[in-house]
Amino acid sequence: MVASMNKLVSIACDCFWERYQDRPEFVVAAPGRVNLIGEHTDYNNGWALPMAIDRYTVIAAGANPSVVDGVSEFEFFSEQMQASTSFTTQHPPPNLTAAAWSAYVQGVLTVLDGAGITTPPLRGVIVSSVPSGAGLSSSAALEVSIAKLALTASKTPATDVQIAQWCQTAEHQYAGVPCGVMDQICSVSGVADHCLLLDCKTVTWQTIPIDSEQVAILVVDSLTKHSLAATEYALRRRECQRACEVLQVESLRDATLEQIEKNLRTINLRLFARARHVVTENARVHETARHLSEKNWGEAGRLMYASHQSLCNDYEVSCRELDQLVEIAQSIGVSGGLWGARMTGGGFGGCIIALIDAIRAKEICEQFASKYKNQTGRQTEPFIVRPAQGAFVVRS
């Protein structure tokens, strides 16, 4: 059973006491996210429909008495990883670009330092209920919680967009992941019982209500993460940029189906397929937002299935395990209380999400677990996530 927010805070504070024999001065929290629809559109200046989820990264922290040559020093312990890191932002270690949890921590504080924000020396403990490597943005939750801590400790005001963009920069420069801004915005600005209709070009959004009494969002982990993920992600970005050059548009947000049919189909089928996914996915985002607002769960589910097929065939970022889970969803069907499903996240493993009848959640979870084990031998444990509040300060 997932730990509640109060439990996470208690674990973090207890762990802080065990390590430092002191009480934390600051406690902050930031959530993971799922993306209902709008995959690989964010870095194409498109639209997405994410929601923050009730799985959080919590940091308990206080002043660090260790100072090296008058330079602020930071020390953080990850309860999840059972590992610690110590560093200064002025003298980051040479291997900072390694894609490890410490790179996200050090990267955010280094970016803030470069922006003129002086964070006082801190030591802290990080605990999290956001699964790592499942496509639920554990990295964004970590980045945003670190940023929230630093800004709180330094008494520096900042907008949600500034926080998200600083965290995005850290992920680009220090974790080596050329991500869009969707994950960070959602972690900062999530609204309980709502998803965000996010314009990734203007970094503006409107909230779309989700009636959690009628409908539930189910997450099913494939328990798989293929090594292709990082290299293929960067390749898809380059392919999209190349498609823009051929189409002579600033981003694929500005392209139309007619344009790509006319200019890409006969020149490069791969670029044609990539561009077609982005253009059709943007349209699906707006349609899905409308259907969710109207509580038209069946149509929203149909669009989720269409999104998965596009990600599988045109964008080629799915994998057999994700496809199997979507096929299980289809076998349960509307008569079984399941309206639609799709992969979520970057792809090549991770999770699918399904739009289901809240009343039938338990039996649907059991069916997924049983059928996936029969097909793969793997015991997945589906779980419900609810639209949650974005990052906040628990104690300061």
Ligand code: GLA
The other form holds:
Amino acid sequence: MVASMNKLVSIACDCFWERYQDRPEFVVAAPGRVNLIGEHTDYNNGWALPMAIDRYTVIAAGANPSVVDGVSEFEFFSEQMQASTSFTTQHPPPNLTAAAWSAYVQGVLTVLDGAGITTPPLRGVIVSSVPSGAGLSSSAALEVSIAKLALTASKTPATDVQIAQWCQTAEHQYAGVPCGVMDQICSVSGVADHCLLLDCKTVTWQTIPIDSEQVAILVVDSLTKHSLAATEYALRRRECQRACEVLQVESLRDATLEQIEKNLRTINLRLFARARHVVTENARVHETARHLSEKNWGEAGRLMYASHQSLCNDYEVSCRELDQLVEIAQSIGVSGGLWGARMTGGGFGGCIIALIDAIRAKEICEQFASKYKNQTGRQTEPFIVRPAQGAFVVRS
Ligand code: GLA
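Okay, that one was the form predicted alone. Can I see the form predicted together with this ligand too?
First the chain shown before, then all remaining chains and molecules of the complex.
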């Protein structure tokens, strides 16, 4: 049973009390996300359709009295990792071999410091119900919760887009992942019962309602680890850049199918396939948003399968286990209450999401679990996620 927001807050506060015999002055929360469709489009200035999920990272924090020589001192304990980190933003920036979670924490505070936002010395406890390494943006949830905490403690106003972009910069510079802005925007600006139709060029979005009475989003973890920071993600970005150079467009958002057929197919089949994924995926985002608004689940599901195929064949970021899960989804099919499925996030492992009939959730979960176990020996536990509110301050 996943911890509710109240439960997470009380775990964080209890843990803070145990460590420091004090009551936290600040409590903040930021969610993970799933992306319904529009994968690997964000860094191509395209569109995506993510939603924040009801899985949060919560931080309980207060002033840190152990300041050395007036230098900002921070100390954070991660309940999930059972480890702590302490640092100052004045020291040399964190190195990339530091335990990943602490690089995110340190990175965000350092980026804010660079933007002229001085966070007072803090100590805190981090708890989370966002599974880590599963492609559900546990890193964005951590970054955004730290940024929210820093801005609250320093009483600094900031827009959602600023917060997301600072966090994105921290991920680039201190975690070594050249990510787009989708995860961070979604974690900052998610809206309950809605997904976001996000324009990654203008960094603006529209909200699209998701009728949770009828439809549910199921997450099924392949239990294989993706390594976004590793070479493939950065390689895809470079390939897209190269395709733009050949096409002489600023970004693949500006390319048409006709253009890539004419100018890329004969020159470089790999770049052609990458560009074709991005161009067709952008179109699928708009169509899916329309179908979801019209409660046309069958059509939305069909586009999810098409997205998966494109990510698998043209973009080559899927893997055997994700494909197996999508095949299981197809075997359950519309008659079993499942409209469509696809990998979500960067790929190379992590989770798939399926659009399902809410009242059939239990039987669908059981089918996924038993079929995946039979095929791979792995015991996955599918779970429903609800479109949730973005980051917020619980206490200040
Ligand atoms: C990761 C990145 C995002 C996005 C997705 C793929 O989640 O953090 O910016 O590029 O991969 O859509």
